[in-house]
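Okay, so here's just one chain, in structure tokens, the form predicted on its own.
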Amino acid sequence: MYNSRISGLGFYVPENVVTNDDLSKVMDTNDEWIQERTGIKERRHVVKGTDTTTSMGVKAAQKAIERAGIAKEEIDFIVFATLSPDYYFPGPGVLVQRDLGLDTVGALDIRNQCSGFVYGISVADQYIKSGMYKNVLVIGSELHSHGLDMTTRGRGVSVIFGDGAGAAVLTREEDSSKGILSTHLHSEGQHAEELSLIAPGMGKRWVTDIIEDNDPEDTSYFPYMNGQFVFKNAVVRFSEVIMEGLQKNALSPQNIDMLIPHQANLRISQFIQKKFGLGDDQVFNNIMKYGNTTAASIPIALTEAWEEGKIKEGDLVVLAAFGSGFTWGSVIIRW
């Protein structure tokens, strides 16, 4: 059986910086309130008419492919994770295939929100391990800003999210001691509505219902989050799935060189760091600059950590995510 390794990384964020003070001009909030609850200082928002979820993903992918040292024609398959596609259908995977000018390679869309990139890495890893593909492009990209309730009514959610994209190329590796050692995926759908966007959806409210009612007070097409409930579940599931991955590989928290958690809330990351007894140099956080970019958060953070020289050959790198669904997962990597 083959193994897979991450051979190239890249990320892209829009130039438009939105600070907490900027948000205080359109809703009843302030910098202290946001930082205290989330750790976020600023985020990036796409200026309308410029980037899309797909175009950001393409820009991140181009960097990852270049850094992998391969021609784009060597990509065998595309996995695209997002909750904010350009279209309701088709998904952005095929749009990336088109915009990168790839022949007729397969493209798979993943809808696992904050856990999307971890799920995507797991899928790509299995394709490579089976021998089906040699180079798989995995993208996480999100354009949240155009779908948020940017008023006081929606501030509990809207201050958290930012736009951006990250990408990784997974390549076949003959050495089984290197690369992705294992992946671990879970879900608990009984809590699906605790972090969700209900409309448009066939089961609740479809586009025709929204148009017919034209109700400015209809919040079904804005994200909803039961913040405290999500936080309590996240810290438990993060810990469980990290330990599951470590134990699978006969490792302990002391073996971790770099933990890249999904950037949901700085308080969650700090809780996990303290629980596992990790130093500041063993956990990478950038939510302060970008907010929660959902499926893009781990590849953006992973790329930045690598660019800054904080991940070196031979390091044990752990990726972990928890999000809407509820879904969660981890990836254990020997770099």
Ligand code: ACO
Contents of the next structure:
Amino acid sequence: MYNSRISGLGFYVPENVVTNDDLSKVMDTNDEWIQERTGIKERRHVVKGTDTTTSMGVKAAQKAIERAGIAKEEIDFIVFATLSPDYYFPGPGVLVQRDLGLDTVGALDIRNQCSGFVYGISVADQYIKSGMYKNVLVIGSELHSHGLDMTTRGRGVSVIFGDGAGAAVLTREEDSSKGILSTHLHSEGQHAEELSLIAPGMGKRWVTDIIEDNDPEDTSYFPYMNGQFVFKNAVVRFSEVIMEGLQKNALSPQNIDMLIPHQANLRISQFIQKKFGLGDDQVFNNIMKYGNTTAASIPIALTEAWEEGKIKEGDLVVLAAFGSGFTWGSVIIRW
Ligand code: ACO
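How about the form predicted in complex with this ligand, since we already have the form predicted on its own?
Complete assembly follows, chain above in first position.
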């Protein structure tokens, strides 16, 4: 049995910066409210007709492959996590295979929202551990801005989310003490609708129903979030799943060199930091600049932390996510 390690990282965000003041011009909100509740100062929004979820993922992937020091032909498999795919089907995994010009390697799409990248890493890790593949490309990418309610009605959700992509190459590692030590995944579908976008879907409302109803009050095709309920569940599940991962490896919070939490909300990260008694140099946050980029948030943050020299060989790096589903998970890495 092998281990897998992250051999290359990359991220891409669109150039267009949208500040809290910019949002206050299109809806009744303000910089103080947004910063106080979420920590967000600005986010990136794709200008229509430029990038897509796939194109951002491809740009992040190209950097990750280059930094892994491999040729793209050495990628054996693609895993793509997003809740904002270019098409209803097919998913963006195959579009990446096409746009990167890869041979007919397999491509898997992951539908686990904010936990998507953690789930993707877990899947890639199992393929490498089993010996099936040597290099797996894992991408998290989101284009939220085109699908948000950018009016006062949608302000509780739309100020939080931003666009961007991050990618990692996982590579076979012979040394079992290095790389991904363990991954831990959970779900609780009884809260599925507490953070959801239910239409268009085959379950309740398809596009034809939306058009037929032509109801200006219809919000079923915008994301819905029960913010306080999500907050309460997130802090509990984040803590549990980080502890689960540490205990599995006979480690404690004091052993963490770098915690990369999903960038849901700065207040959630700060709660976890305090709970585990971690210093500012042990937790990485960049939600201030990019907002919540869902499946992209961990790979973007991990790449930035690595680029800034905050992750060194031998460090214990912990990734943790919680999100819609609910789904949550953690990854314990010896860098
Ligand atoms: N600007 C100004 N006022 C606003 C805004 C806004 N953008 N959004 C809502 N308000 C108003 C509301 O209308 C309400 O006004 P009212 O009291 O007159 O009715 C008031 O602010 C309070 O609204 P709440 O929704 O109760 O605000 P709350 O304090 O709960 O903060 C928030 C909302 C930030 C979403 C909070 O619930 C939270 O942090 N939740 C955690 C969920 C989260 O972080 N989700 C991220 C995505 S999910 C994930 O990644 C896991």
